[in-house]
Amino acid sequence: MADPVFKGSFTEQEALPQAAIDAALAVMKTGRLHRYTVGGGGPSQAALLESEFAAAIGQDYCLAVASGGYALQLAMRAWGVSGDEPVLTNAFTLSPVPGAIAAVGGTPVLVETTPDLTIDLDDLKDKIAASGARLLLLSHMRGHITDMDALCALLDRTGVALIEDCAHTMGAAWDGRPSGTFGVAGCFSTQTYKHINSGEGGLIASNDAKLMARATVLSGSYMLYGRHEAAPAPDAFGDAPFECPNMSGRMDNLRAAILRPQLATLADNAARWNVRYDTVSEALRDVPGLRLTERDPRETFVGSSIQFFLDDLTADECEAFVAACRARGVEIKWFGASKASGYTSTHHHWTYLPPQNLPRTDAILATLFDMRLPLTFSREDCALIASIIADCAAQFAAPFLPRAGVA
């Protein structure tokens, strides 16, 4: 009998909820897509989204912008990054994170990764001392949250500020405290593959009035910042409207209208993602040769993707494993590939950075695999996918089978 094949799509997202469709149609019928074109109807959709998101995570201020990457750039510019200064960030992340540092004139200083895919605090301590960096742009890559208590204590001792990249942790928390609330700012993405979907979009949340006043002006508010419901008071803006360049990157009312109903159902969808994550992880936990990351019990995560290792495989075997999964309909990304593929790349591919020596991260990424878990998958889909991964892993990891290329 032929091996079962998965027929679904790893890039197909759920349709937008009817409430989001209705809200989008209502905005389009008015023609008031620009966030500052509100007529006589009160706050814009963008302003309402900002207020609702700030309230959802317990922050004073929020700004809606054009993308998650733009949110990172804006937060760093508003904080004061400039002039080739070093900015610390994870070595294990996606390219928009070091890209944002480069875009604001900073020099990325990459920090090693732990086997559980969080930032290595020992290496961070060493690189704070060696680089003199004033800022850490922390990427909660693929939803893995480090020990935020230990991290914040280290940053407090060394006088280093924190901006969080929460592209993969909207709806997540550390010890009950929402992701994105530990530093001077938290930056979120609403790109299609994130936890709420407007195609592209981003949010900056903060309790820092000066930073958010500058970010609002930088985003292209002109002199209309008084129309922001979740912005600092007018006196916080001071000379910012004259000192900060207009770097137009606002979110429009159409995208904000689409996002507001999704924000209201984020907690329910996070629970749905975690059912899918648990289904796959439980099925893979006892597969010979396959290792899952360990999650700290203080971490509340959103399982919209899953990562695992096949530690004993060679590079050729890793490539063959990915191909075997693909032949049966399962799309796996491999971080050890020599060439960047789609959204998957490593520091070796980011040639605009100074070359950096990261042996521990390189060893971890060499056998690291990554897979999306869209909500379009059923639990039965997830069980089938896990069985296919287990079957394909057994071709290379089972002790009674010869390794590829070995006589």
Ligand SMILES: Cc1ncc(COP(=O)(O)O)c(C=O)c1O
Contents of the next structure:
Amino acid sequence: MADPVFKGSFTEQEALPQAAIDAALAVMKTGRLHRYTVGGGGPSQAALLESEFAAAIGQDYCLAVASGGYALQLAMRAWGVSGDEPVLTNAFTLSPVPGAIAAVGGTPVLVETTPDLTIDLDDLKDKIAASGARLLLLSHMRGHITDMDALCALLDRTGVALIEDCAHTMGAAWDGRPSGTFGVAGCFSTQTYKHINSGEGGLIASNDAKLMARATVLSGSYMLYGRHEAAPAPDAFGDAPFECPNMSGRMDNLRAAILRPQLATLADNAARWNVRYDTVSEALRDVPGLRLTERDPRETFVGSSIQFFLDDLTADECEAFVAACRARGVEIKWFGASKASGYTSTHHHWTYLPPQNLPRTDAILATLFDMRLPLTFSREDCALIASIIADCAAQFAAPFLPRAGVA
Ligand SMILES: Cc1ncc(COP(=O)(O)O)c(C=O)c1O
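Return the structure block for the form predicted together with the named molecule; the form predicted alone was the one displayed.
Below: every chain and molecule of the assembly, starting with the one above.
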């Protein structure tokens, strides 16, 4: 019998819920798509989204903007990153993160990665001392959350501020506390492949009134910041409207309208993602030579993607493994490729950066694989996908060699 092939699409998202479609139609019927065009005077859809998101994660303020990458830039600029200063961030992340640092004129200083794909706190400590950086832009890449207690203690001791990149952790938490609430600001993405979908979009949440007043003005609020519901009160804006340039990057009412109903179903969807994640991870756990990351019990994650290692494979074998999976309909990304491919790239491909010496990250990325788990997959799909991965991994397994993680 021929080997089974998976026929689904790894980029197919679910349709938006009917409530989102209805909300979009309602906005379109008014023509009031710009966030400050409020007709009858009530709060705009963008303002309502901001209030609802702030309430959902227990923060005082929220600002909706054009993209997750823009949210990162804006939060850093509003906090006060100045040209040419070093900004620490994870080496294991995606290109919009160092890109956001570059956009505000900062110099990314990349920090090593642990085998569980979180930031290496020992290397962070060394690089805080060596770089003199004042800020860490922490990327919870692929939803892997570091020990936030240990991280925050280190940052407190060294006087380094924290902005969280929560593009992959909307709906996630550390020890019960929502991701994005640990630093001066948390930045989220609502781009199609994230946990709520408006095509493009971003959110900044914070308890810092000064930062959020500045961010609101920078985002292009003109003198209309009084129309925000989840911004600091107008008298907290002080000189921000005059000091901060307008760097237009607002969210519009159409996108906000389709996001609001999705916010209401985020927790349910997180549980649905985790069913898919658990199905794949349980099936892969005992595959010889394949290693999954360990997750701290304090971490509540949203399993919208899965990562695994084939520690013993050479680069050629990794490439052949990806090709073997692809031939059977399973789309796997590999972080060890010498060329950037699709959304996947590493610090070696970001040649605008000063060269980084990251031997531990390089060793980790060399055999790291990554796969999306869209909600359009059923449990049966996930079981089939896992069995295809296991079959393909077996082609490269060397049964007589000792393997990492296998007793
Ligand atoms: C880790 C990470 N951070 C930030 C972003 C930026 O989000 P956006 O695409 O909304 O600009 C992305 C997007 O893919 C991402 O993967």
